[in-house]
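Next comes just one chain, in structure tokens: the form predicted alone.
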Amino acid sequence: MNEQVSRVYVHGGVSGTVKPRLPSLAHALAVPLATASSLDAVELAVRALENDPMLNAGWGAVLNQEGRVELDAGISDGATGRTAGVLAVTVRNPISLARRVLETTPHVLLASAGAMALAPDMELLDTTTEAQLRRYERAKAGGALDPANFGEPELVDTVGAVGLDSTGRLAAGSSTGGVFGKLPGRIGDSPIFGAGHYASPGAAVIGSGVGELFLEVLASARTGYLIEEGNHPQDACERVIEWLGARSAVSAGLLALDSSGRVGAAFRGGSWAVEGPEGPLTPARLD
């Protein structure tokens, strides 16, 4: 008999501006709401983000300062406590290439050159979509390429989801096209396991902001934490977005589930899209 995943979570992207109307994320649930597996229904979540040209992942990355793509992604198993992540690679799933790396290495971490050598097969993305590829060129023209920009709210995006099988176990991945503007062989939290993302037989959270914010105190791993001693997921994600409000003001998000199906979301900055097997979710929002 085939098990269905009995919870499965997405984002789009904290933004740092309010937006009239956030996007919908049901794209990205119907196939990973029918499999068996929560590694293999993140994974499925995460692909159908990086194909949506109106996200900074995969297809609709930003363009680093010398125009150019380098993504960045991470999964989780939490049933085996195993992870992965790829950076400044150039394919259009990466979230399918770090799980590559988590099932066919006895690495963590590839970057660049060493993680595309396992790619042979994937489809290989070295350009980016028209929009932000116009993005680019009216900043660069506009001399708003400068590090001392790096971080501002409308440059920051990630996408990510969690999972819950009916057996329990716990999977989360994270994606990104990076922050705009960033400097070559920048990498982010969303590859760092504790940092962008996190899954143990407890817990599974995802982040999404400003990476170097979420790499210095692993926002993501805290999280999980405080789930594990017995938090909901709801109250541990606010403690710990609180906790970075005071020490930073960049945007940020997190969201968690845990082996009991309970959700939790919270965030810092405009708006974000968080949408579940019940359909969209109001993250608190603690600005």
Given for the second form:
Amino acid sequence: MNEQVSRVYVHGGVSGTVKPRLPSLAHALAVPLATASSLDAVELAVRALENDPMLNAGWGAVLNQEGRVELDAGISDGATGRTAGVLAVTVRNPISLARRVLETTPHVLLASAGAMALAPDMELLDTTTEAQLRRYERAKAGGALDPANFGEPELVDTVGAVGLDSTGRLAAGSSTGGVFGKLPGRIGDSPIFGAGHYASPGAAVIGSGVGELFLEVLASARTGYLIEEGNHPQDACERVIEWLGARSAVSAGLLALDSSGRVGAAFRGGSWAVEGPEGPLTPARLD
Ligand code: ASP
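Alternate state requested, the form predicted in complex with ligand ASP (shown: the form predicted alone):
Next comes the full complex, and the chain you just saw is listed first.
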């Protein structure tokens, strides 16, 4: 059966500030369109974003309080209900390590050394870009690494993708360096099913923003449930973002796709780059 991917949407992280120039995500969409399934497409799109030094995932990730990278990623197959995440790992493409956990282990989550044991053939990543290294040094010298500053709006971004293939299967994948200045060992929402991403036969959802909020309320699952009840993905994203906004002022974004290919995106914060087959989208800004 020909299972060409019919729709993939990618995002480059909600930012707390208005960025003068949003990242172009078109390169991530160019890769997966000829591939076999939505799960492949999501993995390949996220890999492309992880390889983009302008984005906080894989190469380009933010540093933690100790000046080290600790990467999180999660991937979910809506058709089978399988999901997997890797936590605090140091490979260039954590999304592919998450996929390996999904396909080769009986587990859902694997952390640090245990996850890295599955990656002997993968490219390691124990540092980041010059720009991120300078940012860390500046913050350290200026005393801005105080945990009290954690989650400051301008310090948040991440990457992710949702996909639907022509057989109607949905998938979601998310990857991040986390939040700049996080404590060592801090895990965000991105690898956690229902929090930072969600996929079912009826909905695929990706979140972006300060992960603690998404973890506390399982924001991606809530959005997915609304879509499964028949709500348009745009309405579902807007309802959950408004609800999150009533709870916390931190930046937050939700991107969702349903099994008919209808897409929705809404956020609170300064800017958010989202692209799909029709080009850049304009997510509803609700703050
Ligand atoms: N949600 C990610 C985290 O908290 C960060 C982000 O979306 O920018 O780790």
